[in-house]
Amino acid sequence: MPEPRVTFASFGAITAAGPDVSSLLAALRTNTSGLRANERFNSPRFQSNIVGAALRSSDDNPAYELANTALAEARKNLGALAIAPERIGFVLSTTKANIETLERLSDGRPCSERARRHLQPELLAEDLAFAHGARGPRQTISTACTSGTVALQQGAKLIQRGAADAVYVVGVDHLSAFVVAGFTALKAIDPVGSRPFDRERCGLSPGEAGAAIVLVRGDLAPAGIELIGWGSSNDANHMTGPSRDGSGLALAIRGALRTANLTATDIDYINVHGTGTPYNDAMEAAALRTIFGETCPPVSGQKGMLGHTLGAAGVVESIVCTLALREQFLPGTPRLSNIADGMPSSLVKEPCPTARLRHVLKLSTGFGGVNCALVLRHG
């Protein structure tokens, strides 16, 4: 018995483009980066004050706030769907949960019961799940910066082998003082804002999100976006450093692509992954010419828009690529002006229209040597 579809029926988002989903097409259209000089991070011991803030109006449970916010928007687009709760799933992605009642606790400042609560992963997705009416299973992943695709691909999972019907799939994290200090440790931050694929990119910028996606049993669902194809591996090169030849995420795209019974000619356009590192950018690159050789499909990443959102950063980006499916553009790599040796020629810098959109490869990797890619088709 063939296992059942997986449909996108409805997502929500809030990022640094702006509160909801028709924010984050618009500046998808004009490739309108939302990085900005944010005074919290005014300090000599942050590499960088640009970062990719969302507009957001809690103090001590950002988390919360960000994660709800996209679901509620999220469930408001899906409409009128007839399933039990005990068969909506539910399915956290966050790779620091509220990690601000930390920064509250040891600066001696006023902190909530909830928000403190909200530190625990399982715990801020067990209140989410319950205030969106999902009683069935519940998971939360926390797999570096890969979190948010292999949350959709647990999800997947779940509607498959027939444990859920639908599944709610949030990502979220949120800017933190932890989180700059952390990556400027690492010298990772680019002063001047994250370049990905750029001739002098030098780093991220960092960025806080909310996003959702809802996934649904395709018979249950009308006709749309469908995940059909998944695939992880750990390349266990470094604590934080890529494997060199991107051997790794080349294992997890073809992982995805036998799941999805496609070969590499198959896809139309790439999601990249794209932080803006020198060794993260360089070895997408070295795995893309390994799967496509040299002629790559159209590439492009958003995080010169949004900023790096950690574990939402999946699901934000898993968004970008329904968004071009749905209205068959290409979407633009933002703040990217010269392309880097090595990296794809097919780099496309503004977004464009394009008459045949179908198959998209979303990639992720992230620190600990994980990788995720997910093939998405429309229609």
Second form
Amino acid sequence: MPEPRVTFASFGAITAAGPDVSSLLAALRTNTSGLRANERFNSPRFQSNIVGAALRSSDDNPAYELANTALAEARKNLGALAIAPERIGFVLSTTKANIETLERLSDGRPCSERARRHLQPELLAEDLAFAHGARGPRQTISTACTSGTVALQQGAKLIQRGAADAVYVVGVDHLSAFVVAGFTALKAIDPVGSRPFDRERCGLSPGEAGAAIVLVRGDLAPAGIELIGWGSSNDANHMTGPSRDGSGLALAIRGALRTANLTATDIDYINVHGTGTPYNDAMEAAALRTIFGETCPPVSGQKGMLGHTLGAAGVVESIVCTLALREQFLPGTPRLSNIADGMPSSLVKEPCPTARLRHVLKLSTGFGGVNCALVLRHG
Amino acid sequence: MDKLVITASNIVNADDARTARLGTRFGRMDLMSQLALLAVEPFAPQFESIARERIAICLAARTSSLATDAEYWKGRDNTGGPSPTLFTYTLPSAALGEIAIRHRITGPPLCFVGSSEVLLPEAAELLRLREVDAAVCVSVNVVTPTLADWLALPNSASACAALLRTGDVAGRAVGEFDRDLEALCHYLGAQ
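Cool, the form predicted alone is there; where's the form predicted in complex with its partner chain?
Complete assembly follows, chain above in first position.
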């Protein structure tokens, strides 16, 4: 029996571009960066105060607020789907959950019991799933910056093997001194803001987001965007630096094309990880050369707009892919001025309409050498 | 599908990590990565007969990397800021990366936070779909006194691991209802 199709039935996002998906789409249409100076990071302790901050109200429990906001929007957009709560799964993607709590406990500052609970990622997942009526299987994924794409892969697998009819996939990470100080220690932040694939690029910009995608078994949802392929791999090379030749990412791309029953020539657009660090972007370019040769499809990435949202990145950037497929346009690469040597010549600087966008490849990479690739299809 | 079997298993604790001699890189790791690496170490001879891109690593970190997170953040007021080395280990998947590097495993990585009950079913699924020929399942839990105090959890420092394979290999068969990796590893260790 063929495995069921998996549809992106609806989605929600709160990002540096705005509080919902419509503001994200507007920013994508105009290539507007949401990176701004943020007074919280005005300190020599941090390499830069340029970050991708979302408009949120909670200082105590920002992870829950961001995730809850995004999931509420996704469910509002979902409409009426008669699926029993026991058949709705929940997959949370996060690297640090509510790390704000750890800062407060370390400093002896107060925090609510709920915020303390959400320091533990699986309890954050439990409370979000309960609040949104998902009583089916639950997973919490934390594979560094590939967490979001791996979470989507896991959600699709739950549906395909019959464990759930729908899955809420939620990605979240919030801006914290903890993370910004860590990237500062690694000298990985671009002082003037991330410029992925640019000649002058020299690092990432930290960001925060909540993003949610509702995956639904294909026969239960209207035709739309489908998740049809996934592949993941490990570089087995270095903890913080990607492999120089991109072989690990290429392996993940091959896996995604294989499960999608496609070849490289079927891909119409590639949404890259594109952190803006010299090594990451060069590695991705090498992997794309390996798979696509000199005829690479259009390529772009949005971390110059949203910042690096870590555990949310794979989910929010998959929403970008979905918007591109739905609206039939190629998103741009905000803050890219001069394309660096060795980068794909098909890099899209500014958004533009396109005649036919059917298959999109989404890439993610992360610390520890992890890679993940997804293939989305316009049904 | 071919029957699913555990061909090797292992359990380690903090004492094992203290006395292990696995080189200077091992000494720089956080305790969670050390425990995960040690738990998998006896499986190395079996890896030699399997293509490295056909091996998955599935890891569950019961309390994420919170013990290392707390240690890293203690250095926030140090001159030059907190340790960049420790920052690398403030991800639970760091332990998975260390296993991959040591054994040159390039297959699919999966890192879950919370209970290890998800490990065996997910590994079985990778094998059922023939995405891999073997899956390393590792469950690790490190709760330091600081963390125990913050989260009202018992102190802990241990890891257990099992190597799952399919086909005509010797080992303990895994059934549909085998979910508890720790219990299985204890059972196999006692035999």
